[in-house]
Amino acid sequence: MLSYLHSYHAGNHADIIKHITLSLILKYKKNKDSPLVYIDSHAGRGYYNLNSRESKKTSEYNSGIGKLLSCTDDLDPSINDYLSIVKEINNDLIKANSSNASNSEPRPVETLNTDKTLKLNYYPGSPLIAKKLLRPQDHLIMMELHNNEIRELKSRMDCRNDKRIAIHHRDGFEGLVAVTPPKIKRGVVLIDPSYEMIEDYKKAIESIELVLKKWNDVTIMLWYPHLNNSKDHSLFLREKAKKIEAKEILDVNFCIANSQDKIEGMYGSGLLIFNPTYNLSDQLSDIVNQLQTICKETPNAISSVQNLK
């Protein structure tokens, strides 16, 4: 079943914590000159048009990137760095898409987004953020199973002209295990499934366990949702994660509401980070606290950063 499309959710509260964390990890890993490989197991289409029918239908960006851009408080430096990346990519895409009449994506009618609090036409997904941050000596491996998404991903990542990038049309869980350990020893992995099928929770844990058994010098991020109904399996993931052999495991939770509040769908999300970079726990504690203050929709929202191991 491949009905999930991230176009409806791009730039929401889950995206901002995921992409701030990814940016922090990649920047730290670049402190060493040796090459780095980034693997994205569920890559999506690379970037998202916030003027699209799908994005406008839900306007979920208002719960995340929209609130950050309209915030007048002094933001954590890492949040500001992330916002600078998003704005820079957005400006690059506006220029590229306005000059490329053959672009397969319908360009927005507006020259600039009419939402005054947003001021973005496009929101970059993790593949484009990683591409922006990584160096000439680094490599990117991306996987996507959805037929339409993989077609857009290949076009948007310009993989023919960027020899650092390899894109695979395959199941992300199977593909991740198959391509590891890579020739480049140091790496970062993002596992960001839609969890359309309950089996995805089990597959995610099994994939991480297999990868860590054969690849030591890697930091793995697993994103998961907090759902206010019987579909929530976050406790299952955390309990299974504790049993995996890793130097350290962080559990990062960012919620805009409380599980007891009557919020439809996803009220927050989490990141399980295996072998996190140095001082990441302290960095994320400050960031999560500020994000919750800015983005929370109910007064009892609870967020946290804790060590599972």
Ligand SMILES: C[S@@+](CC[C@H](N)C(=O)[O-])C[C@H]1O[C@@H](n2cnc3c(N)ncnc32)[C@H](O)[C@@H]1O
The other form holds:
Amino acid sequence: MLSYLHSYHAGNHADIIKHITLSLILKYKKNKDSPLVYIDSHAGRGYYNLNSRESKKTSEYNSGIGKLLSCTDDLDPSINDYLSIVKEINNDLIKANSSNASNSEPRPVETLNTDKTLKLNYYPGSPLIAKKLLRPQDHLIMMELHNNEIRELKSRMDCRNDKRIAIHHRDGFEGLVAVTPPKIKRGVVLIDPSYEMIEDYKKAIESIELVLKKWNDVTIMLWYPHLNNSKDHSLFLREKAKKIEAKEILDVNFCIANSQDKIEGMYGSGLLIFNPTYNLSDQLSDIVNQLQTICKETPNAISSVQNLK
Ligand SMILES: C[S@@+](CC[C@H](N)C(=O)[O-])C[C@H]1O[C@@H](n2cnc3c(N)ncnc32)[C@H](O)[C@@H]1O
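Please could you give me the other form, the form predicted together with the named molecule, since above is the form predicted on its own?
Every chain and every other molecule in the complex is listed next, the one we just looked at coming first.
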């Protein structure tokens, strides 16, 4: 039984580094005209209402997107680009959901956020960010296992009208390997598990190994949490990743605190990036430094970008 719901966490510090990096990679890959395929093995529901009961209960968006939106410093151009995408999608959704409310079969009317400092009602997940950035010649394949999340994802991505998008109700680790290698050879994969089950760490590494054997130049991003307790498996992932055959592997870490600090649960997150795009390491070093200055909650927060190969 899956119980994790991303609605409680949307827009938090882990989402912003994940989505800034995803946007950078997709933008770089668009420098060539040839088609691109984007695979999201753990897609979630597409976007999140920041005024929902779940979002309001944790207010986790205040640790990430909320801090960026209220920041008055000059931001790195890539952070600004990401914020423009988030705002654009938010505005599209406000318009779409208010016009749907006047149709004969309206979606539930979602109230606008009353938190004036946030200035955002919806936070886009990886599926909607990718859909916004990709072109008519590109394809998107999304997988999600949770019954409610897949139902929402299907209706929110409008895949009946957008032939670029395929959505699968299936296990993302198994599904990713099954669709590899896809017909379109230039690709980006996001593996973003909820790690509800400890086996997910092992499955993530095993699926990356299998995918790279059949599709050696795909760019893969694996997200993982830094947890302040015995549940942390970041070292396991890094050690296993080093043994995987790939031209280059980056390990990106963005933390709002330190493992010694008394922060409950997740104090940061990491991304293992296999076959990163050109210059990504330098771009992300500047980005994580700035994100850390803006978002850190304790003085000893540590962030880094390391090459594992
Ligand atoms: C962290 S959320 C995804 C967020 C999304 N990638 C984003 O950035 O907006 C993880 C999702 O994986 C789903 N999930 C959990 N186990 C899964 C599995 N084995 N296969 C596919 N989806 C799974 C959960 O239901 C949840 O929606």
